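The data below hold one chain only, encoded as structure tokens and taken in the form predicted on its own.
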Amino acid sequence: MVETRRVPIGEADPYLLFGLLGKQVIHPGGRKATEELLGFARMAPGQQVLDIGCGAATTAIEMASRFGVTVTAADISADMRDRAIANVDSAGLAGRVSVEPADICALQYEDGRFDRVVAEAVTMFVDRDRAIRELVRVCRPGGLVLATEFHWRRPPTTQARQSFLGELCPGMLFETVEDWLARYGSAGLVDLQVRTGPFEMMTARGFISDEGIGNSVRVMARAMLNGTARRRMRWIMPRVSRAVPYLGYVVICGRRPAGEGDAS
């Protein structure tokens, strides 16, 4: 269900936690990992593209204004949609880029709208395999599917495990890169791509890398001078940590068949 009231920061989960304190990249793999995926891309001014999961609306608006597409910005949370619209606004491209609430596993779009599908880190925290067939049902035949997601670059132990799904993030789901390619081709993609890479955002040099000094001492002073926020940053780093050595990103790219008469 699409989110219409803002979630207290003592509610929020750690990803709309850095969200509400001012992060602008909250996703496996950080800024690399988009340049990633935007290399498999190739986007071509006047593509539809859907980036679902907008967040902040980061790469929403990096690729409207680098390759002139067109992006339709969605967030299940009103809260990162409140963000998403102040950026996009900020950056001068209300015109090209659109936010509205959706829910990946229940598009509101018709079959083959979009050009290009995006999503980083959004279906691992939700039915897997429902919002896969989703993003590539919305997708043109021929065009291309693009997702960001966690995977355990070696087997976690069990500490680490259940410091991270069972209570940092319950309900998120995911397992290897076999497995995500597994699902990703069972939902009707083919010509999969993948790239690789660890988790280095909630360390000093991936959120520097991330943010940049200033936004990086700005997000933290937001969090040491909230006493809500700075609790549950204590509770959430210790879970982390644990389970970074084990932790990594992957970058998934595939292209939906083109049926008869379709151009890829």
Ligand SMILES: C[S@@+](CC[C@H](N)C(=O)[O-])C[C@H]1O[C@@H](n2cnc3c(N)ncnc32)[C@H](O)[C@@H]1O
Second form
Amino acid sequence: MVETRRVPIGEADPYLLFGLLGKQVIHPGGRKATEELLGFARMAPGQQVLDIGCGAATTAIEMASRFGVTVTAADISADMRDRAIANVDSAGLAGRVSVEPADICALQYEDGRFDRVVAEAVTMFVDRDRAIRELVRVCRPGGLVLATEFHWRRPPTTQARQSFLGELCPGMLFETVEDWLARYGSAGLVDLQVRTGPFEMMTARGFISDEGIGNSVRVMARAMLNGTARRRMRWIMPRVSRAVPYLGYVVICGRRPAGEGDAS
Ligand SMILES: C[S@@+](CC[C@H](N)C(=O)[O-])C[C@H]1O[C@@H](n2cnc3c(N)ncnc32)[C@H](O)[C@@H]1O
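Which structure goes with the form predicted together with the ligand, now that we have seen the form predicted on its own?
So here's everything in the complex, that chain up top.
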């Protein structure tokens, strides 16, 4: 069920907290992973793209402005949709990026509606196989499904696993790259391609590379000036630090098999 309620900052999960503080890139591999995903995507003007779990619509805006595609940027969270709408408006792209409520587990779109289906750091929060089946269903035969996920680069200690999955992101689940490939393959995708890398979104280097100096300072200043956000950050950061050495991102691209004569 899509959300209409705004979440108070003190109740926000780490991703929403950063979204509310104005962070623009909110997935494990940051802009580097998005570039890898876009490299796989081979987008062409006029194509229809779904960005589900779009967050602040940073990637949706990038795709529309760089490749001339039309993007449906959808998210379950009312707070994220507010941010997405503001960003799309200020990019002057309201004609080509529409922001909509949607739940990745029960998409309201008809089968085969999109040429490209993008989900950056979303399936991990929900029933992964159900979400992946939905991504494949709404992708047209011959089209591409593209996703970014977390994985464990090496087996985590019990403490690292508990800190990240038990405390920071309860309900989130992921395992290895092989496990993701098996899930995307079982949902019917073929020609699977993969890129992996370390989780740097929350390191100083990754943060600045994703946001630039100006927005990094703005986000941190907002966090420091708001007592609730400051307390939340103090709780989040040590738990993230414990898990970072074991965490990585994986970008996966797969093609929905085409019927004879279908182009990709
Ligand atoms: C880690 S953030 C990623 C945001 C954005 N894709 C990015 O990479 O910057 C996860 C996003 O998925 C959204 N989300 C979580 N569960 C969802 C669901 N069931 N359906 C749609 N979106 C969902 C969250 O609201 C959030 O915006």
